[in-house]
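Only one chain comes next, encoded as structure tokens, the form predicted on its own.
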Amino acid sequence: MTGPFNPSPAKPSDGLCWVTGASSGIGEKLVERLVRQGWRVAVTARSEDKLKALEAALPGQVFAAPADISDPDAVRQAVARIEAEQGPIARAILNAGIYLSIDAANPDFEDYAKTFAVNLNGTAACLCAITPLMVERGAGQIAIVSSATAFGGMPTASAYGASKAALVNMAECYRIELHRYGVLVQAITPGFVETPAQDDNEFPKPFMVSADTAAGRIVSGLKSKRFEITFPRRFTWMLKAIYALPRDWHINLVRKQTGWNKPPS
């Protein structure tokens, strides 16, 4: 039984699943897998056309609620419409995010601002919209999609990694506070996933998985109560071990492994 002090994973019978960043990549594959599990899914992204196409492909099971998550008013309106028209959101998978490569030798402030606006502030906007509703009901499940870049520094990821590290901290805070209200909070830290966001990464990407494989690992992990859903474990656990070393050691090791110990070309 779920409830205060005993939050449990949500079930399709509890209500809808809300997925942000649902128009492509991991988000789109998550929707497909959730529907196969019996979920009705509300989907949010900026691309209304793609969401409507997804809704048309899965009629009666997927409901489009387009919004730019960096606009908190638009997020609140989308959540209110979902709940008014389709019923309570029992599970929220906050997946929307962007990757903008940063050249530390010539950084662009706008790339930082855009990254933080979507990845960090956008997630906060979603939490502000959905958390009070779940707290009032005394039940719910929130999964925040972070990244293995949250574990420590990576080349070209000073904006993305910083935002994803912040999301893990944010998820921990919510996990601590919302437990007594019956709301289960989890963080998802994937390694490299084959999406367009990876196209600008020039360094090696070991153990990369497809978006569909990533979605499968996520929906499986969401059936558990564990805080962190991380995959592929042979990669993410190795990274955790590397970043557990003294900082000078792991910085030098990452620099070497990614090829950033060589003179600029």
Ligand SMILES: NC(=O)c1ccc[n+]([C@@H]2O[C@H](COP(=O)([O-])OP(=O)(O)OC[C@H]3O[C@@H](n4cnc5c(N)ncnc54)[C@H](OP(=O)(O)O)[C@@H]3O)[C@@H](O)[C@H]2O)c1
The other form holds:
Amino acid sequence: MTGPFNPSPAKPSDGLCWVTGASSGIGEKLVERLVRQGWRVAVTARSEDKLKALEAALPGQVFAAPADISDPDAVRQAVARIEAEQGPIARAILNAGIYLSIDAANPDFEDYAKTFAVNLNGTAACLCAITPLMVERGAGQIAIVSSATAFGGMPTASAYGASKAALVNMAECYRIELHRYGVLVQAITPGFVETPAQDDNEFPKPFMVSADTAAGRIVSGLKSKRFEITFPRRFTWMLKAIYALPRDWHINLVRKQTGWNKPPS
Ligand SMILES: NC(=O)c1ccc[n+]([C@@H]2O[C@H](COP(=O)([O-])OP(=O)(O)OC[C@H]3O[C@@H](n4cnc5c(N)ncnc54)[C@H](OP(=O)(O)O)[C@@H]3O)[C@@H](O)[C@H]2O)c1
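Target state, the form predicted in complex with this ligand; input state, the form predicted on its own:
Below is the whole assembly, all chains and molecules, this chain first.
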């Protein structure tokens, strides 16, 4: 039984699943899988047309609640509308995020500001909107989509990686604090997933999985109580082992493996 000190995975009979970043990539595939599992899903992103198309394709099962998550008022209003019109959100998958590559030799502050505004502040805005409602009900499940980039430094990822590492830390804090209120908190740390976000990324992408495979791993992980849902494990566990080495060792190893040990071309 879900309750204080015993948070459990939410079920479709408990209410809706809210997915942010549902207009594309992993989020869009998550919606399809969740609906197949019997969930009614509220979908948020900026592209209202894409969300409306999802709603039209899955009538009665998908509810479009467009919002820019970097605007906390818009997020609060979207959550209030979902709950007023469709019922309580039992599970929130905070998946919206952006990747902007940063050249550390010539960094652009705007790229940091944009990344943190969406990945970090946007996720915080979602947490601020949904957490008090779940705490008041004494039940709920929140999953924050981070990335394997959170494990340690990677070239060109100084904004993205920092935002995703912060999200794992944020998820841990929420996990520690919300346990006594019956709210389950999890972090998702995928390796490379084939989505539009990867289109402009020319980096090697070992062990990349499809967005549908990623969605499958996420929905099955969400049925468990474990803190971290990570995949593909042959890649993310190897990364964890590398980052467990002393920092100078793993920094040299990552530099070598990614080609950043050569002079700039
Ligand atoms: N692809 C990978 O290899 C990979 C690996 C690890 C983790 N991840 C994480 O997985 C999540 C999904 O990424 P993806 O690969 O599926 O990328 P994607 O296809 O580009 O999808 C990103 C989603 O986030 C939404 N979004 C972006 N900015 C937003 C904003 N300000 N407000 C509301 N929604 C916003 C986008 O919708 P709109 O543009 O319509 O707003 C879109 O639905 C991200 O958090 C990403 O960091 C991805």
